[in-house]
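Take a look at this single chain in structure tokens; it is the form predicted on its own.
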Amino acid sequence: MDAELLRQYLEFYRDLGIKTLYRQSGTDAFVCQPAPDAPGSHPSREREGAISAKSLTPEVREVLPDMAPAGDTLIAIQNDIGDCTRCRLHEGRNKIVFGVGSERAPLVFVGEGPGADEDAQGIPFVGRAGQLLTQMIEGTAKKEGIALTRADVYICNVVKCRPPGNRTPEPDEMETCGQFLCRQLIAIRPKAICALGGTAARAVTGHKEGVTKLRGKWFQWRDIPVMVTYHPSYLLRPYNQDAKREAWEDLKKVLHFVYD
């Protein structure tokens, strides 16, 4: 682990009030990141972020804490973010875009990062792509006989500040902001997650393949099923008619899994 990333993790634990960290034997550090498990697997507690005593050196018999404090809530996470300056993305942002929806939502949609409209309003997916996402959620639900509106799900992004020119977030930016996404997902504990686009898919599943190879398949974040599909902004392009049909099929799978 490089020095800058280590510093970020130490600052995070300091903010949680943790005074002492114990190093795991045979490794540099540990992080709270999604486990790219095959569907149907059951991650152990060790893979959920807690390192068992038996994995430490004989002199240290302690359990390292998870990245998320016990009893975490969305309000607490948002307060911890504060007026964030942890990475370079804060330099050009207007508003932090935390997330929107119910803390008890059984379905969470994760996108890449805010665009211009989201940066102006502080709400995820409110521009053209967001309007399409709303239509997809509510339109698909209605056709499938499911009573569901956008307000019933939770929507957030991997990074909370708009990348300059809507560029793809850099790995260190995703890593820095990823701790808060991790905590959001733990606090909500949805029945399923829908990853929108390649950046969200990499962040949540840990897989590096493109969306076309990942979409329509079930993965897991910890023990929560994850469906990968196209980002709505990709579907806005006029030549992506096949992708639109595939995205609607993906969404049908998610909705029936969660709400049937």
Contents of the next structure:
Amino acid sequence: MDAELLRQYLEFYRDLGIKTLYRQSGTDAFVCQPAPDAPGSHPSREREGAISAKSLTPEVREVLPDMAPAGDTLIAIQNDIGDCTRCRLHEGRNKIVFGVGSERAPLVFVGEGPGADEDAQGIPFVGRAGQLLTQMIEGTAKKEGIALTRADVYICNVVKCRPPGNRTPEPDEMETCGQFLCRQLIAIRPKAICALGGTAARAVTGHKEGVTKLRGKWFQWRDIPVMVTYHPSYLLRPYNQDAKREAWEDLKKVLHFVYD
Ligand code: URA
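Switching forms now, from the form predicted on its own to the form predicted together with uracil (URA), please provide the structure.
What follows is the entire complex, opening with the chain shown before.
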């Protein structure tokens, strides 16, 4: 692990008001480390860029307390984010896009990072891709006889500030902001998570393959089942109509799992 990453963790604990690091022997002290995949769900592969303690040395990992304070809430997490300047993404952002939906939502959608519309409004998935996501959630639910609107789920991103020119977030940006995604997921404790696109899939499952390989399969984040599907912006491209059908299939699986 490099010194920069350790510095970020220490800064994170300081933000939480933790002044002393103590040894927790015999426990997996780092709560953001993804659990192994569900048996038979997917072969184990090398994890990279995950919300995990992968790059920590065993010695450091042992002294790290939980990343989430007991009784954590979305409001507390948002307060801790504050007017964040922890990574370079703050330089070009207008609004931090924390997340939207109910703290008790049984289903959480995780995207990559805010685009221009989200950055302007401070709400995730409100641009063209967001409108498609809303249509997909509500349209699929209706077709499947499930009473569900966008307001019933929780929607957030791996990074909370818009990457310049909508570029993919860098690993260090995902690592820095990933602590907050981790806390959001722990605070909500949904029945399932749906990772939208390759970046979210990588962050939540730790698997580095492309989304076409991962989609439609169940993974796990800690003990929470994770379905990977395409990012709605990918589906907006006219030549990706087959992917649209596949995304609908993936969504059907998640909705039935969560709401049946
Ligand atoms: N794309 C994302 O990944 N997230 C958003 O909030 C909007 C577009």
